[in-house]
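One chain comes next, on its own, written out as structure tokens in the form predicted alone.
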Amino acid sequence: MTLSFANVGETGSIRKILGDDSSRKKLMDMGFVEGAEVRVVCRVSGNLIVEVKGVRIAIDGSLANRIIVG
């Protein structure tokens, strides 16, 4: 599932980043890489505000559906 279907509290693994080479070099930059463990801290009209890495990180609704985690 994407990271934006993902529940508040919820806490899942990183499996893959998708998108074009910049979308995804962009995610990578702010710490989404495959295997990390990212957590829903709250969801504000269809933003979210995860923490990854122990960084806490506001992220839009297209930028989260690029975020598959399980």
Given for the second form:
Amino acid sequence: MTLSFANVGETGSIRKILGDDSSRKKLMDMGFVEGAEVRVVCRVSGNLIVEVKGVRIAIDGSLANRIIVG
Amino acid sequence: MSEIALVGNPNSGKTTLFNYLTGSSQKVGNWPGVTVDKKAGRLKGHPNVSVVDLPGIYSLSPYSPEEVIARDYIMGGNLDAVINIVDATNLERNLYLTTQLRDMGVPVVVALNMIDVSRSKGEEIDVKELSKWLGCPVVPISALKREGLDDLVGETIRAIGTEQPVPKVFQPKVEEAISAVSAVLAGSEPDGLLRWSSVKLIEGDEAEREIHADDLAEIDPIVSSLEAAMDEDGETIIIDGRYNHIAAMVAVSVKKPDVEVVTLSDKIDAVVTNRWLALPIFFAVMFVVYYLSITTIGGWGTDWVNEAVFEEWAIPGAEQWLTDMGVNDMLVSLIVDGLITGVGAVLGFLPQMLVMFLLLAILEDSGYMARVAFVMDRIFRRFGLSGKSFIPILITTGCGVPGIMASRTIEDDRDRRITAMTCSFMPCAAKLPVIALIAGAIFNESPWIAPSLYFIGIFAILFSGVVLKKIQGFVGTPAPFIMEMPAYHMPNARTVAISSLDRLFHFVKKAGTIIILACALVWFLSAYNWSMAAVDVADSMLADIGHAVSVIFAPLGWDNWMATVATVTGLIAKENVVSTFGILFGLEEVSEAGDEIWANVAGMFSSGVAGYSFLLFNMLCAPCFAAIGAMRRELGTWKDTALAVGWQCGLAYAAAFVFYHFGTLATGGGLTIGFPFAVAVLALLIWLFARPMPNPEAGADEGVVPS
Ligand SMILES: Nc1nc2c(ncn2[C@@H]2O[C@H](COP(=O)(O)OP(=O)(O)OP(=O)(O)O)[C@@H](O)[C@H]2O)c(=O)[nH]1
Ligand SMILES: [Mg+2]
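Alt. form predicted in complex with the partner chain, vs. the form predicted alone above:
Okay, now the whole complex, with that chain kicking things off.
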């Protein structure tokens, strides 16, 4: 499923980031890599704050839709 | 002369360290993207070593202009050593950049910063082990608590000129490919950069591929066979490889306590980003900032300075003293009625500014700024901007110049330009005295006046964002929002004090230069007539000029010549609005008490609606010369700068015009002659906002990466 559907507090592991643009590379540079654990800290109308590699990062819904977790 | 650069992730403490190492007072704050330009200084105790502070970067691939500045400087090749500042509480992410830096062949010393926080969390970091994995010295420090800094300087000086072993971070298959590519490139790159370029080529980096276009025939097969063997694209192979290596390194060198607690930051975030509470909390925060700085604490200080310092002491004292010295009457008048009265009218507001700067510095060092950007993203997105635009807006509340510069952290080219063009709609600290004066004189010191202008500023930005994008044919959705949310912490007393005093000093300096010059000019024009005879203000050259120009503002409800002159001098710097009033009313010899100035100011406007219309125009019109200069730097051309300034003045005029005529009707002043025109202007504004995009095909490209 995509990160958009994860519940607040839930932890998942990243499978894949869809798309092929600078945002994908930026996400990977910031630690969203295959196998990394993500926890959803909070969600406000589709935008999320997630924790990855010990850092909290805010992303908007369009990015959350592209991050596949399992 | 050696050159050392401070390189690290955003918000890792580079500037805190830089300030200590060089004795500077550059801006520090708890959000990513505080530093947007490179700054050099001399290393204390080592006059032949220069230290350069850079904007933070997550990797050596830049996404926004401030990151380009950092990358270009690092790649520029003039560096003798890099101090890589790493947030010790977050090694897994921070060491990613370290592994990239280690590929570049320049000596690196890793500074494990925030070691105080890491210790208090009960973490143990094996520094020797880390140093072994990274192949370079690692020094634990706390830039804030000033621990370990001598060690760091010593290690760095020692590292200059040394050759450090480059760690092989990737798995054997990948390392083999890197060696194969290096063999192809050998000779065409300096030895130090050979590995770096080879890795970049495996990642498929466009710029690097262009440089080595001739070798691609040999390199591409190596890369494709690697990609086939690993079933991934080159970019992913490299990024994953680095992160896997780091995970292994951190696993053996960092011991974290097992207790998984919900941190304080999580608890605060649950409240301040809550769907229903977030906006009311932000409104309340800004209301309190203005309430404390204008209405209460700051206001009391200002009253005291005005009455005790200027009116009872400085002005009569200086006059007495100068007259006793036998100074020429005209010079006494220039100094007392012009310079001291005018500059004094501005300096009187310093207590209000100080309180405001203190509160902003506390907000900036707390970690709240990034949350506001996150919360605002969902609103801004509807208007075609992203939450990133909110950081410049917040900074402009202090001063427009750094606010406009802060737009550099916005990745998307269009969003960035729109933000730089519009963020000076916000009321900055120099506009504060104007607000305080009008609120005091006309609105019975209502605490709502300042916040109302603050939110009108935000609205004007959103409105202009949509309109300007349509005028310039920018289409497409705003770039995706990604921003690190730093952990909250107690604002540091020293950081807050330095930051607010620094800004206050900036104002005093401005009062002593540009404001004092403007005061001298205003005094001269207001004391003489065209044949250079000393006359009453009402017969002066300034009065003539004011009367002539005031027809422009008559439709806005204030055709008073003094308000006109104040507005025009305010285009140079907004403080001039207040100093001009000070001089004009001072010359009429009625400035004994603040209340009387208020009565005079109130007397210029026929109604409260007219007074607010004056404020509205002064808040929204072209900010000041300094901000226009900053806009020119960010936009790159005078043409766009002129568009921005023209739009600001036009919108200011339209807003004040519509407000005055609708306001007059709503407050029982009846229908004005201008009312039908106000309806037409309002309709035009709505049309500009709501009309369909002129040519929907053009420019629908993705987020732009400048290089
Ligand atoms: N506890 C603690 N806090 C620190 C330390 N060093 C820096 N900070 C805090 O970390 C925050 C960021 O510091 P800056 O110096 O602005 O960071 P920077 O790396 O220059 O940030 P950018 O310019 O945004 O890239 C501030 O709130 C500092 O007070 C430290 O050693 N210990
Ligand atoms: Mg900095």
